[in-house]
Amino acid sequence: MILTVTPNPSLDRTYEIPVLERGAVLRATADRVDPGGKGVNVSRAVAAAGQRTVAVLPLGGPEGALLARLLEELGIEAAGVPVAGSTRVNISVAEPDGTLTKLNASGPELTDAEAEAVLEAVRTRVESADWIACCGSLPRGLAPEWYAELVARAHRAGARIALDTSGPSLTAALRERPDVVKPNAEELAQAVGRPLATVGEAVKAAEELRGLGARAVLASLGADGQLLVDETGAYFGTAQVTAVRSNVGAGDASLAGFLAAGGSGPAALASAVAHGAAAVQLPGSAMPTPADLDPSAVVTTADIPLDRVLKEPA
C-alpha cells in the first residue's frame, strides 16, 4: 500500500480553449474537475494500477467535501482531517499546442492542532504502508520544518519516504535522510542554487543533494527525459511521446509509477518514464491507466549524455 500525503490538496479544474487571449471571452471547448495536489494525483495514478492507496489530507468546506468525494469514487479511500478553512481550487487553462497556463489558489491556513492532526493521521496507518509520498507545497500556517518532522516521525516507524517538495521546505528534509527525493529541473537548480543548462550539470546537482542527505534523487527533466541517482549509480531514461496534451501531473504519475515498481533501479526508472509520458498525452490531470502504459517507447541506460542541452534550462 502506499500513503500519500498532500497538506495543500486542492480541486483541479481544466478548461480546453482553442487560444488564450487576455480580456476576451472564451469558449471552453472541454472542461474537467479533477481531486488534485501532488500526494492526491500519486494516489489517483496508484489507483489506476489497480494498488492500493490512502490519501492523507486536510479537507475544509463544500470543496473539501466534493474532493472527498471524488476520490472516494476513484477507489482512494480518504483518510481526511477537518480543518476550519476551505479547500482551494485551482484553474488550468490548455491550448492544443499544449501550452498550459495555471491559476493555483494559496488554500486555508492551517492551525497548529490542524498541522499535528495531520501527523496523527499519517502515524496511525504507517505500519500498513510499503511508502509514504509526502507531495506538495505546504499552506499557510505551516513551518518548512514540518516536512522534516515527518520524515523523521516516519523513519522511527520504519517506513520509507519519497519526498516531492521545493524550496527551504526540501532543504530542511535533507538532514533527515528520505528514501527519494523527486525534484523537477527547476526545483533541482533551486536547491543547489544555479542554473542546470546540460544533462551532466543535473546529474551533478543530484549528487549534491544525495550528498546533503538524499538517499535517492529521482528528477524530471521535462521532454529530456528523467534521472535517477542513487548508491549504485546514475540513470537516464527517455521515451517517445507522439503529441503533449497537459503536463498537469505528469511528474505526479511518474512518481507513482516509480513507487508502484518497486522504488528502486532502473526498472523503476522506466516505470516512471512510462507513467508520465502516458500523463502528458491525456486532458488535464487525468492520471494513466496501464492501457495507456507503452514501455516499448521507453529507453532507460547508465550511458548519460552528459552534454545534451536541456530544452528549458533552469
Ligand SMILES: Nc1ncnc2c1ncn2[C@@H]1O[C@H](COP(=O)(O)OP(=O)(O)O)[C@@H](O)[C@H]1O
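Residue numbers count along the first chain shown, from 1. Small disclaimer: the values here were computed from a predicted structure and weren't measured. Take the two forms, superpose them, and find the largest set of C-alpha atoms that agree within 1.5 Å; that set is the rigid core. Compared with the form predicted together with the named molecule:
- Relative to the superposed rigid core, residue 29 undergoes a CA displacement of at least 2 Å between these two forms.
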The other form holds:
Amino acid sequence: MILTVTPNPSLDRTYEIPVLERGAVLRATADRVDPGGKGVNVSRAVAAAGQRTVAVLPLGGPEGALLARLLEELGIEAAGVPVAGSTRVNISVAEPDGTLTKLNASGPELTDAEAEAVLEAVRTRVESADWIACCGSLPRGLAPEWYAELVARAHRAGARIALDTSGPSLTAALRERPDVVKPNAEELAQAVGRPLATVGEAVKAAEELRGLGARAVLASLGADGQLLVDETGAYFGTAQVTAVRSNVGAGDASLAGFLAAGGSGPAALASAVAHGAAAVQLPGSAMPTPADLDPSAVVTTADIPLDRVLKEPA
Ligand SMILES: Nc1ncnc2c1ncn2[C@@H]1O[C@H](COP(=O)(O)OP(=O)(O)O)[C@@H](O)[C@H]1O
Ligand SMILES: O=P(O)(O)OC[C@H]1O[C@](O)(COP(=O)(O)O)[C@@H](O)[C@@H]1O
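Moving on from the form predicted on its own, kindly provide the form predicted together with the named molecule as a structure.
Let us now look at the entire complex, which starts with that chain.
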C-alpha cells in the first residue's frame, strides 16, 4: 500500500478562457474541479495504476466536504483529519495556446493539536505502508521541521519515505535521510542555491542533496526529462511527447509511477518518465491510467548527456 500525506490539500478549479486579460471580466468557456494537492494527486495516480493507496489529509469546511466526496467518487480511501479552517481552493486558468496561470491559496492555519492529529493518522497506518509519500507545501501553523519529524517517526516505525516539498521544509527534512526526494528543476536549484543550466549541473545538484542526507534523488526536469541519482549511480530518462495539454500534477504522476514500480532503480525511473509524459498529454490535473502510458516512448540511460543545455533552465 502507498500512503500519501498532503498537509495542505486543495480543490483544484480550472477555468478555460480564450485569453487572460488583466482587469477585464472574463467568461470561462469550460471549467472543472479536481481533488488536489500533491499527495492527493499521487494517490489518484497510484489508484489509476491499480494499486492500493490511502490519502491522509486535513479536511475542513464545505470545501473539505466536497474534496472528501470527490475522492470517494474516485474510489480513493481517504483518512481525513477534521480541522476547523476550510480546505483551500486553488485556481488554474488555461489558455488555448497551453499557457497556464496558477493561483494557489495559503490554506487554513492548523493548530498544534490538528498538526499532531495528522501525524497520528499516519502513525496508525504506517505498518501497512510500503511507501509513505509526503507531498506539497506546509499550511500555516506547521513548523518547517514538520516533515523532518514525520520522516523521523516513520523511519523509526520501519517505513520508507518519499518526500516532495521545497524550501526550508525540504532542507530541514534532508538530515532525517528520506529514501527519495523529488524536486523539480526550480526546487533543485533553490535547494543548492544556484541556477542550473545543463543536465550535468542538475546531476551535481542532486549529488549535493544526497550529501545533505537524501538517499536517492528523483529530479524532474520538465520537458528535459528526469534524473535518478542514488547509491548505485546516476540515470537519465526522457520520453517523446507529441502535444503538451497541461503540466499540472505531472510531477505528482511521475512520483506515483516511480513508487508504483518499486521506488528504486532505472525501471522505476522509466515508470516515472512514462507517467510524467502521459500526464502532460491529459487535461487539467487528470492522472494517467495504464492505457495512457507508452513505455516504448521512454529511453533511460546511465550514459548521461552532461553537457545538454536544459530547455527550461532553472
Ligand atoms: N513540456 C513537457 N514535455 C514533455 N514532458 C514533460 C513536460 N513537462 C513535464 N513533462 C514530464 O513530466 C515530468 C514532471 O514535470 P515537472 O514539470 O518536472 O514536475 P513538477 O510538476 O513537479 O513541476 C517531467 O520530468 C517530464 O517527464
Ligand atoms: O502544495 P502546493 O505547493 O501549494 O501545491 C498545490 C498544487 O499542486 C498540485 O498538486 C499540482 O502540482 P504542480 O503545481 O506541481 O503541477 C495541485 O493539485 C495543487 O493545487
